[in-house]
Amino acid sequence: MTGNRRAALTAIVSNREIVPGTFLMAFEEPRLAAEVRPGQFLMLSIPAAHDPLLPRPFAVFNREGPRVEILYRRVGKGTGRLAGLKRGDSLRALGPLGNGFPLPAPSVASLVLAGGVGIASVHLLLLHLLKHQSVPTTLLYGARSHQEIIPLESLEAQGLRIHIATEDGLRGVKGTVAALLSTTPALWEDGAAASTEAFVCGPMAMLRAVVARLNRPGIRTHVSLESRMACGYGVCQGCAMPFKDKENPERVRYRKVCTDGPVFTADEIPWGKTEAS
């Protein structure tokens, strides 16, 4: 599934900084809200803006009724412009695009791992799992600073098991998500790892480290890749990356993150040949 290539011009409902440098933007677009699946993304642009000229990809963080929410971190000129938008300002949204996370059977244990703003790509998935799974869902969530951790108390109140790691050590375990995975033995108690779906999003270095630790029998791992792209539907070729050839895994062939992904199974990716993002 590659999503719906329809653009909508909408007005921003809210755009607020929820932790230092990270913003939650909301707008109302009933079609997008009805069609989007966990793990899909939108291409967002500001009408009549020429710098930056091209749209940028953003995961859908949440949907509620006709409302769509986008979580983003202000890191450059494009996100700086987004951070300056106010209620009533116009925004163009194209999508939903890409595939989404495969949704596990209700009885399958789910382990979700997110690094930094990668939490934006798995939040909608977490809401689905908490609503439909008959077994507990666990989230391992990490960030560089305790100040960058997005509040998730509402998910915890719904039964989500949350383990946190911060590199400054001022909240949760000191270290990375990969280190947290190695030091949380309760995740594998009672045979939980015998049938587990793992869902991961974060920087490429984190993905490599986490996938290596999840490489054990009974765990099927899905990763959401972050990539630069200018169109979102396969024309610009800017998000092409090497993947294992299905007929000959020792060889690689290029696929597009936007249309073939952004979600892939971990065993499709030649981790030694991917570039850090």
Ligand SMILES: Cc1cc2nc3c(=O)[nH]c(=O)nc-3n(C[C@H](O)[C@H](O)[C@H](O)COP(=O)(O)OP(=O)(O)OC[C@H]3O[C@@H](n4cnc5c(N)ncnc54)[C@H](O)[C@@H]3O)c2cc1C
Given for the second form:
Amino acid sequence: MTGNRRAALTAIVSNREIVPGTFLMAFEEPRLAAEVRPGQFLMLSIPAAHDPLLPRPFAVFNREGPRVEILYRRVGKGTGRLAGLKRGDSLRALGPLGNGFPLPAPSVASLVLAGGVGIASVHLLLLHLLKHQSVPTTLLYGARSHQEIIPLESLEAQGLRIHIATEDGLRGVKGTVAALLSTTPALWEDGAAASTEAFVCGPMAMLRAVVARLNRPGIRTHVSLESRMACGYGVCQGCAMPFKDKENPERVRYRKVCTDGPVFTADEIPWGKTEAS
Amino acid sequence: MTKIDMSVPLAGLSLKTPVMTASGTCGYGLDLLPYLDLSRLGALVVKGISVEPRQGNPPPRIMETCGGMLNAIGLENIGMEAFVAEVLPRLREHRTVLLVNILGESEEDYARLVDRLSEQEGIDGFEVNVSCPNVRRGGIAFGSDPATLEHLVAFLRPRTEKPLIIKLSPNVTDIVDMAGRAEAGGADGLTLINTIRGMSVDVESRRPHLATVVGGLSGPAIKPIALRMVWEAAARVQIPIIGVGGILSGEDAVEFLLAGASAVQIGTAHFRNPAACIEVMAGIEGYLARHGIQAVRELIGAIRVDPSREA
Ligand SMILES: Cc1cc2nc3c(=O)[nH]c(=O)nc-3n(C[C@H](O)[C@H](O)[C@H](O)COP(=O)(O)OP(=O)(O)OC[C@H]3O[C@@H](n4cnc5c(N)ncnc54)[C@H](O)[C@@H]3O)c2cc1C
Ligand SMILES: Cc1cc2nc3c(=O)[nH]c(=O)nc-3n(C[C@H](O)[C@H](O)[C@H](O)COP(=O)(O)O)c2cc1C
Ligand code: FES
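Alt. form predicted in complex with the named molecule, vs. the form predicted alone above:
To see the whole picture, the full complex is given below, headed by that same chain.
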């Protein structure tokens, strides 16, 4: 089939600051809501505005019926514009894009690690795991300050084991997600005996630290990466990052984060060589 | 009302509409397929192909700037043989006018590309990217030295029957001279303009935003420059001109046609909307309908300039 897919033109249903600097936006788009898989993303832009010119990539945080929810942090011009949108304002959404997380078999233990707004990229995955896994799922969730932590009571009520770390120490353990992983190995080692699938999203420094600690037998780690994107659907090559060449692991090869990713296995990434973005 | 005629003749080809894709902004066209029926395009211009595959530049490769973006993709591509074996058979199924953008580091590179690709079914013409450094001539771009440019075009001309369209670089002192030289070398048409060299700095880290420091600026920020260059070149040459630079809407495209372009290309706008070409076509048709004009051809060069007012 060619030619019949469109960037969806939709209208904001709600858009509010749920914790300081972080917003939850909702719009209705039945096709996107039905099609999106955990770890996929959308390119969002404001149709009438040309500044910023380029759309911005965002994970789908949640879906409910025809409704799509985006959780985003205000960091610059694009997210600043999004934060100013009101109910009824129009929005352009292209997607769902990217490969998404590979979903583990129901009997496999899962460990999910999120740093900051990285929680947005793993939230749909958590919902999926809570519904389908026969073994408990654990979330290690870190943020700079206790104020940035998104309330996740409904996931807890569904059986999610949540461990929180904040750098200000005012919520959970004081420190980072990586520190949480080191200081409390029992959190995940019980499940890791046979095999564990780990899913990680967060800032580059966090990914680096966490992946190093997860590098042990029995754990397969999937990382959702970020890169500056212009198109999000594979045409500009702007998002390329170096990955290990399958034929020659000593060499790197550029691959597109948008269409080859954004989810990669940790062993595909040349950690020493990757520039933090 | 009679149906609006959007067709335009160009360098021996007859195009359904004057709207084409710009090289490097729609890959090999295949990623557009979910959004767009390629046969609706005036032409598909694929990303630049070189003899050997190219890795491209390290990241970061792009940065948004006011009204535009900088890119330093580094002409990453799969190379001529992979293009012929893997991409071309798939593009043939879509019955679109296909222009292959080619790039080389020597005249021999360009010749090998033209020789190999001319034998292939399904390629309707070439767009020659002359913004690359000429390794034989100390790395000066083919498109920035008039004599080098004319020599390259004249060297390629006898090697193919297919249209040779030269895509000029705006990073020159005298674009009109370059246009004249390409025509003198035997070009069938010109594309104006490629990206304008630019840079941007992160003041917090004091580092350039692009790994290569300098990149190419595209988008609405360059439209007035592109338009001026098209207008000046059109006054000089007889061969048709394809206008490109910052087109987002039908009105933007109409500006280029009025300034003397026979067709237009859509680049950066694809990153906002994969069906940008269709949006621009609809915009042109709307303009024609509004003004009671039956054929888009009537717009070409129809700018009204009082000769005594020209700057
Ligand atoms: C696949 C993917 C999914 C994403 N999902 C989400 C999400 O669900 N929620 C969310 O809040 N954000 C998400 N992001 C990040 C989001 O796209 C950026 O924060 C946004 O593009 C910033 O735009 P801006 O115009 O506000 O900032 P800009 O003005 O462009 O930049 C402001 C600051 O943010 C930094 N920045 C910009 N883009 C990125 C980026 N992609 N990664 C890291 N730093 C960046 C810049 O270096 C600069 O310091 C995702 C990114 C990707 C690639
Ligand atoms: C990401 C990107 C990649 C490009 N790659 C090529 C290329 O491979 N060959 C080429 O001739 N022009 C290339 N261009 C230039 C465009 O074809 C076009 O000339 C330029 O972007 C101006 O048009 P626009 O403002 O509509 O984008 C590229 C532009 C962009 C933004
Ligand atoms: S963002 Fe354009 S190719 Fe990935």
